[in-house]
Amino acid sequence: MHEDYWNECLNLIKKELEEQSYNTWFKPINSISYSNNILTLKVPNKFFYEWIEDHYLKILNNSVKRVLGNKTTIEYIIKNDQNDKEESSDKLNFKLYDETNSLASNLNSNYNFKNFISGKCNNIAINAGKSITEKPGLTGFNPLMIYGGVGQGKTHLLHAIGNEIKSSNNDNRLIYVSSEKFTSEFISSLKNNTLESFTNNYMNLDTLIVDDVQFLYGKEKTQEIFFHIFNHLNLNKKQIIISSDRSPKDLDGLEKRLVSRFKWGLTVELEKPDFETRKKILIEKITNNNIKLSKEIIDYISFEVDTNIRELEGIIISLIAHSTIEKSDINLELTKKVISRIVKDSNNEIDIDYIQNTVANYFKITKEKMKDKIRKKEIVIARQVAMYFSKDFTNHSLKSIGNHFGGRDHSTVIHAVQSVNDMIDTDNIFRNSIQDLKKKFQIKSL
């Protein structure tokens, strides 16, 4: 019977998704049982649970509500590959989200500081967040504004801060809300003549966390009510935490008086994760989910997927899905195929243009300066390093390499290679830089 219920849910889900998405995320899930309003599903690993909850929860929620009713709880069981048994410690469950429950904190317990990987790209934001959790509303970090590109971990960090605050003081009246949901609630309150209740609900908070405030763009009435709530909470030393995909100075379309208040406390950026941080994230994910990847594959993924954390996690889950569906091991060939489908312009060809861009970025100069006749020491060294690797990793002749660097002759390339070798022998810091760059090219050429 439980299989029939789940098949009904799948039929509804299938109508909402593209075939590839359905086959990847829902086809591998099996129904185990249904009793006492608990639907138990078996998933390949914890990644499936996390990915579905983050991306398809509303679709899953609606389908299960229609088939089994609002009181249903979903329980996930993760197969233990070592003994082919389902362990009770691997069970995950959640109550179907009730959109009418506006008093709920809306925090996702899966997002915490323990599983938020730190690195140069986010240390300041993490430390600021942890400081807030000790004395919400009473530090200089009020409001705390966290900004960064898509998929850099803003939402994870907001939930982590909220969860830590609730863990330290469960009586703290806290709400996490996206700006879109805030807007939706506000509009509903106008339609239902419950504006006073809506406003009081937010003004009586101890901590307000608002995600993606850039989506308040063009919503004048919503900005106005948010402005008054913001002022009230700030005046009463209540903690405000907000996120955006851009810095306050770039928030066009928002009222100046509102943006100016965003700057009252601390504004901190979540930067794009560097290679080592991406590698740490990847290792943490596969370790916690009992997934085996070779060092070669870990390095390759960490190097190729350099856009954001979300895309890195997407690659992992796609690899798992392909491996599960095709019943094959995750090897380098499969990894390259999956990455080529997801990451724009992903290929493992190393040409002079690629070397120039990589070296220029490493030394924080432009590729154009490298080709110019500038004789500044830092430019000359970068140019020589790029020539050195062009000789090492491409089949171009010395003359051809020189032409790619502003029409220089072959003797200049010979001199550059010799100069780099001399500095490798005499300068430890420079030698480490060459080793870092060489590792990048070696991984790229796998």
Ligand code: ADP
Contents of the next structure:
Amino acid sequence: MHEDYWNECLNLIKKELEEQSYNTWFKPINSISYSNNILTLKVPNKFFYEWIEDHYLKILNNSVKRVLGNKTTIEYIIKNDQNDKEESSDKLNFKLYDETNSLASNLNSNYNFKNFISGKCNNIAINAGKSITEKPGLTGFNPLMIYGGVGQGKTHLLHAIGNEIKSSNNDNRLIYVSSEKFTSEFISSLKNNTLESFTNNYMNLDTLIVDDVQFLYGKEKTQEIFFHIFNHLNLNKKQIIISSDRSPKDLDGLEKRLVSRFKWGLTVELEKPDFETRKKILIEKITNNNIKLSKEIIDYISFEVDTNIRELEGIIISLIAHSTIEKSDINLELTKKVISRIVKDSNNEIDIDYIQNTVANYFKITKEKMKDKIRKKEIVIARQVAMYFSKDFTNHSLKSIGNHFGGRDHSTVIHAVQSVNDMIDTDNIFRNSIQDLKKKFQIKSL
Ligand code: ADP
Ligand code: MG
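Return one more block: the form predicted together with the named molecule, after the form predicted alone shown previously.
Let's see the whole complex now, leading with the same chain.
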């Protein structure tokens, strides 16, 4: 009997909804019983129930009331609710268990902790990652949110954490997924009427790793389902690890309630690689590839390629390719050629423009101010330093140097060089700055 009632309700609901919504949200519901004015419905999971309550409550209520009268209330049973003993032998549960046991984790075993080089820029993130692998879900680092710019090792680190969790406990049901793949899986589950298994698949995990959550930007429905999955896993003390190319406070295209949850656990940054780390990574990669580079070239590359590690790898791969094709050793000339092709602003000439840019950057001012008439102390100093290096590292005459700095006189340049020399003698911090910059220009001019 209750089936008939429910079918009648469904017929009413069907008229109100688009076919796809109906198929997605109502078809999977079964009626279990109807007694004492209570209609009990079985829904595939908690998410379903919440979604229906949020979006279709009115339609559902109206139809039930029309068929069964005003006093009727609706009760839900969730298919694989763990407390529901009766349901635990349910076929569906059994099937799910089977499915998740042979779950594809999508982990790339080439990305592990062993080949993830540590340094000042990533130590904290590595340690946080390692510490959750011992007790996934049970540390304060849940969720663990890793953020950093492109090519800085987020994806590598996520896989390393995943691989480590799996190798200490192969039973841990774990999935690595990019937010784009998550989105397209979600959309096709709507199309194919498999939303139920989509959500179940994720809600049954022990560890969920989602890469590049910034791509959820503007995808409200996907964010919403992710939010539910997130809550479900979090409530059940399951581990969540996410990455993003920016810090949570800059994730303004994402729903606030979602971003605020990202901050519940630990947020760590993968910083731009520092010189020492870049050098370590470079040495490691060339050693693995049986390539020999002189110390000079190693320094040159580590210095020049300061954007991110992917770019550094790109340079190494190109160098290997060139040396194989041209059957020649990798010398400095080849290195410079390769770098100038790959690194955008690379130009092997040291010219006044390059010096102005480098010095302005170092002193955190703009190049324009350097050429202006501004007499603020820090700008005057930066201007003088740039003039000093222009004299040292280019063949321009004093007059020409002066011209490049907003048409100043050659005597201004002489004065600048003297001032810089004086400060080098009297000011330790300043001396160090000059040495830093000098090293950069020297390496560049090799
Ligand atoms: P992201 O996901 O942040 O854009 P990836 O994880 O894809 O960056 O890293 C880019 C490349 O650099 C990958 O090939 C990765 O193996 C390598 N890489 C990044 N960080 C390190 C590191 N600390 N040690 C070794 N290789 C690294
Ligand atoms: Mg990545």
